[in-house]
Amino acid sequence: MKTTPLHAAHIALGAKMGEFAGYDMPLYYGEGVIKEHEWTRTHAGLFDVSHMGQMFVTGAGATAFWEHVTPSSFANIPGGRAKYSVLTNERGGTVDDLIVTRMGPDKFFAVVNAGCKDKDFPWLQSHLPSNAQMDIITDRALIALQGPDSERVIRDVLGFDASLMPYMWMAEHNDLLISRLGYTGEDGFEISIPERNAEKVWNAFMAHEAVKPVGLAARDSLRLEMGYPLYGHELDEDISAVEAGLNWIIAKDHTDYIGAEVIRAHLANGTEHVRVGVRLTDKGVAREGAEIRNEADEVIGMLSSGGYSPSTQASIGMGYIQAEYAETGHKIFVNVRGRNIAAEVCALPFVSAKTKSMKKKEAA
């Protein structure tokens, strides 16, 4: 099994390790999943996400390249700006979701999912124009610092003042690439670090009183509360960005990308199934793969993710449901191990985001 540059640090911390995307990764540490989840919501959780795929794309054709493989526009974003998007296939489905950051006029940094990178890299290479170059990064670790104390921790540990740094922007600090983003809904940062310094930087963060390590289990419950899709669950090669409710990433005047014809049809006509939030209103646990049924006990959808939400103290999930049942508040049932549990369709997210941009809106 593969390991990240921080594997020894996780073992030293007594992490419960498990396989994810071919890597031996920390699932949780000594205090357990719920404590790690709550700590991230109230202080600063430190995550090793070095198993994800990092790359640079450079050259005069780099902007056109990203606009060919995603439905998003990158033509007019300034240097330092990051965008969430998806890679689309000819059927309008999703090859992967990713974050692309413009570092300069002809230079982009991108991060793709760990479980998809082995298919993403050759697929992206096959669509690369002759005036662009893709360099897969194999000598940098990636960590995420997430939570309301993260800005203070970044300043204390790295000596970097991020107070004026907007959400979804990147800054270069010494040999670090610091991006103000993440997948927990909290204010936070993802930091790309040269592999030789990875453990030194990790340990420096760990020495801060506001920081505790967080494993992949809490990372999943945090993203579930935010209603963020996870590839292999809410996204796959047969699910379009429209079905997933990601219409906001599709540039209105952008039509020259892979799968654009299918995406336009979905936008114009709607889709048979749509992604919704689900909250159980009776005792039980929402399980991935559980059938969603109507009052006539007919199958109308399926949960793609599910679990306990520490923030709402409820059993929640996401799934795909026939569009006619997708209205918020619609009474449904989730069938778990042969038992129908009462539930309702919910708007996403389950908890409010606390990112830098949301704080700015609240203060306005």
The other form holds:
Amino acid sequence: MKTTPLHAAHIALGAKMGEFAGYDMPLYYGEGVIKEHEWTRTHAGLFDVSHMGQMFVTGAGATAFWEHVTPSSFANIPGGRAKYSVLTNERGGTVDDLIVTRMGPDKFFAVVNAGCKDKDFPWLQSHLPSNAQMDIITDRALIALQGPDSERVIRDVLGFDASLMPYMWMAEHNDLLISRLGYTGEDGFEISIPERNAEKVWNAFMAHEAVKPVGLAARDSLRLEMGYPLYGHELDEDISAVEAGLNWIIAKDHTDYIGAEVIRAHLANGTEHVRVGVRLTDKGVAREGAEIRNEADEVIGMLSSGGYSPSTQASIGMGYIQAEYAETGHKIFVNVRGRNIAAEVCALPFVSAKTKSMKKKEAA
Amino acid sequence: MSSLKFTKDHEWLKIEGDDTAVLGITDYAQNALGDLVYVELPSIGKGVKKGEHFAVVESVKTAAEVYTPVTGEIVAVNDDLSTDPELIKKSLEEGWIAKIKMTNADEMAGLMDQAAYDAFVKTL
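Compare with the form predicted on its own: the form predicted together with its partner chain:
Full assembly next; the chain just shown is listed first.
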């Protein structure tokens, strides 16, 4: 199994390790998933996400390249600005979701999912124009610091004042790429670090009183509470950004990208199934793959993610449901081990985002 | 405590009276599951066969079925678990899951005692 540059640090912390996307990763540490989840919402959780794929794309054709492989516009964003988007395929489905950051006029940094990077890199390479170059980064770790104390911790540990840095922006500090973003809904940062310094930076953060390590299990419950899609669950090669409710990432008047025709049709006509939030109103826990049923016990959808939400102390999930049932408040059932548990369709997110100046719904 | 018996699936079983088995899950299983968030209890009066699952313990991460090593009828369930699933971790008295009135006490012959179970866990 592959390991990250922080593997030894996780073992030293007594992490419960498990396989994720071919990597031996920390699932949780000593105090357990719920405590780690709550610590991230109230202080600062430190995550190793070095298994994710990092890359640079440079050259005069770089902007056009990103506009060809995603439905988003990158033409008019300033240096330092990051955008969440998806890689589309010819069917309008989703190759991966990712965050692309402009670092300069002709230089971009991108982070893709660990489980997709082996297919993303050849996919992107095959669409790369001759006037752009892609360099896969293999010598940098990636850590995420998430939670309300993050800005203070960044200042105390790195001597970097991020107080004027807005959400979805990157700054370069020494040899670190510090991006104010994350996947927990909290204020926080993702920091790309040269591999040789990874353990040193990790340990410096760990020494701060507001910081505790958090594993991938709580990362999942945190993102589920935020209603953020996870590739392989809410997104895949057969799910379009429109079905996933990611219309806000699709640039208006942008037509020259892979799968644009299908996406435009989905935007114009709607889709048969749409992504919704689901909250159980009776006791139980519903997980991925559970059928969603109507009052006549007909199958009308399926959960793409599900689990216990420590912040709301409820069983929550996301799923794809026939559009006619998608209205918030609709009474539904989730079938768990043959038993129908009462539930309702609810608005996302389950917990309000606390990111600094929430800007994600600005014009794409 | 010497009357405690254990299964390879990490259930514990304690005999109460002549023919009633009290069942729960061991420390090993509790640690493997992590934070417990829900316990699906059986209904009283339900018949269960040796090897069948009679309850489901849900942790943050996963759902784990709890199996009975004995055949019989559910005669009591620990309702306190439906409001506080973490009680399972407290003690046998507070954390039992269900009581089964056994129809064939001979089925207990293959179960491990504490020493055998402790040795078994060390091999995992």
